[in-house]
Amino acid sequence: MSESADLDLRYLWHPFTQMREWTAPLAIVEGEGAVLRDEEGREYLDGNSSIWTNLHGHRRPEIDRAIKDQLGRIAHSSFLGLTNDVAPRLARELIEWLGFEGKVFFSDDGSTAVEAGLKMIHQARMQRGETERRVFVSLAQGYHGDTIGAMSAGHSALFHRAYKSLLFETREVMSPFCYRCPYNRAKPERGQDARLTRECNWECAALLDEALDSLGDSASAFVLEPRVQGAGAMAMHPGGYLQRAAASCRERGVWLMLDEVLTGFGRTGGMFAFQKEDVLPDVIALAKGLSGGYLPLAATVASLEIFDAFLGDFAELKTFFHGHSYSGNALGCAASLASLGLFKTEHTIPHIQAKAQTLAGLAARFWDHPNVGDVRLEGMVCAVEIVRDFDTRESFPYAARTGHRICEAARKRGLLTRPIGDVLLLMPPYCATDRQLEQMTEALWEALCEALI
């Protein structure tokens, strides 16, 4: 056992990990492009973009250089009562990419971006005199992070059951995840995209209307991940649901808060998922790919309507009393500016769209396996759901660790990825070549066949 593995076992506690089974840590020490290397020089393809964060590849020269240049000046200074010369430029870039007027609040990660957004909304409602608007509405299967507010807006039994007594009450509505939705009367056949059926879409939209109408003036905001619910097993919504939901909120004076921590920065094939349906959010949470996968940085962007509710005399106590020690961190902002620059110089969005077609073609083979219940694709997101029986979509027992066993077998074949339960994921960096995409799908296919013959 290497020194790193020994020290890890002695001293570390890893996230989302059953530590009793943590017996053979793999230490990644180098990366380049879509390739990772361990201490012994073995190479692996980064099949999930280092937990959905890395966009352009590891050791991208432009981002490396931006961080080094910034480090030569200053790494961090307080953002409380001060500013720097990189965070304001990054805020301007974000507003331009998002395409709506607002103000940018920087924090550290996805959970804190969502937490800040929830607090902004709540405090703005109170300061506007709309004290009855206290209830947040969110989708079933939702996952928005692990802080208390973010968990309250989520509805994941797996991730949140232990903390249920700590959470504040929210209104849960049906997610339009088609083939598992009871309102989808046309169950898809093998190889068919479930989102092509519309019954589920509009039935679930009607359920949102009913929930908002029943709440009346107590409804404050609707919180959702647009088009793809990430940790909610990569549930993918049919086109049109977001647009319909946004219209329902607008008609009733309910604000729309979008969690684009996963879906933002090209992952779904457009710069931001909400732009595919031409909606206008009131709050948007960003993280993960914001810095290109280099440094922890998040942003919560609020509309001017919400921002204006915080303006007043000092004595009025309308200040947003929320903050982070590393807010506006110069290194993170420098990396983010370089990452956003690559979207322009490398024409990244058209490149992603072409790669997405390649990935979709390669992923079609998974339908040939009898234990595949669904293959879901959206941009550079590929989710392969494993089931015991296709006709009933019966799941494997949680204790069987089916998804984990398949990913462990894939690791032996040079692919690193991590499942969500029994949903296998391929979410490669955008720099992955066609050959590397082929190798990733081949490794996952062989691993699937080894684990489930």
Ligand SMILES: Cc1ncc(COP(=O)(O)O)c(C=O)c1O
The other form holds:
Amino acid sequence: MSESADLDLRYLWHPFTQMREWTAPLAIVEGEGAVLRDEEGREYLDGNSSIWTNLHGHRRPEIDRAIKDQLGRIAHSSFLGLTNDVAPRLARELIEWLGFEGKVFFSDDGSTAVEAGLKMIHQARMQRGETERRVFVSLAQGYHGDTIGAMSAGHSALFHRAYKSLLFETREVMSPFCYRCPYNRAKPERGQDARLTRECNWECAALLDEALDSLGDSASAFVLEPRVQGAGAMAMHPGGYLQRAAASCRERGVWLMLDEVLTGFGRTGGMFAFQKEDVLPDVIALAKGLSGGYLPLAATVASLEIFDAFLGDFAELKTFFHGHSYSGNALGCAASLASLGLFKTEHTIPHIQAKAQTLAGLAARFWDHPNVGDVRLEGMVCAVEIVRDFDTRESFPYAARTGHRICEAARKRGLLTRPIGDVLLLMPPYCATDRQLEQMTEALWEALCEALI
Ligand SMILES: Cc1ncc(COP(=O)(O)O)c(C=O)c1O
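Compare with the form predicted alone: the form predicted in complex with the named molecule:
Time for the whole complex; same chain goes first.
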């Protein structure tokens, strides 16, 4: 066993990991493009972009250089009472890409971006005298991170089981995820996109209206991951739901908070998922791809209406009393500026759209396996749902760990990816070549056939 593995086993505790079975850690020590390398020099394809963070590949010279240049000046200085010369430029870039007027609040991770957004909304409501508006509405199977507020807005029976008594109450509404939606009686055929089997899932939108109406003036904001609910097993929504939901919120004075931690920065084929539906959020949470997948950096962008609620005399105590030591971190902001620069110089969005078509073409083969219940695609997100029985869509028992076993088999074939339950994921960095996409799908296919003959 290598020294890293040995030290890891002795001293570390890993996220979302049953440590009792953590016996043979794989240490990644190098990377380039879509390839990761372990201590023995073995190569793996980064099939989930290092937990959905990496965009342009590892060791992109432009991003590496930006970080080194910044390091040659300063790594970090406080953002409390001071600014620096990179965060303001990044904030301007973000506002331009987002296309709406707002203010950018920096933090470190997806959870902190969401947490800050929830607190901003709540405090703004109180300071505007809308003290009844306290209830957040959010989607079933939504996942927004692991801090208390983010968990409260999320609805994961598995992840949140132990913390129920610590969470504040939010109103859960049905997700417009066609595949599992009880209203979707027209069962998709093999090979068919579940979203296309219905004109649109208006029942879910109507249920949101009902929830908002029943809450009346106590509804504060509707929080959701637009179009793709990531940790909710890549639940993909039919086009039009977001627009309809946004209109429902607007009509009722309810704010729209979008969590684009996963969907942002090209992942779903457009720069941001919300832009596909021409809506304007009041708050948006960004992280993961914000720094190109290099450094922990997150941003919460709030509308001027919300920002203005915090302005006042010092003694009025309207300040947003929230912040993090590494807010506006110069290295992260420099990486992010370089990553956003690549979107322009390399025309990343049209490139992703072409890549996504290649990925979709390759992924079609998964339908040939009898245990594949659904193949979901949006941009550079490909999710393959494994079922015990196609006709009933019955799942394998949780303890069988089917998805995990398939991903273990894929690892032996040089592909690293992590399932969500029995949903297999391919979310490659955008730099992945067509050949690498082929290798990824081939490895996952062979792994699936090995695990489920
Ligand atoms: C949609 C979404 N929101 C929030 C988070 C939490 O982000 P982080 O893990 O950076 O705290 C995640 C993480 O997977 C996510 O997918």
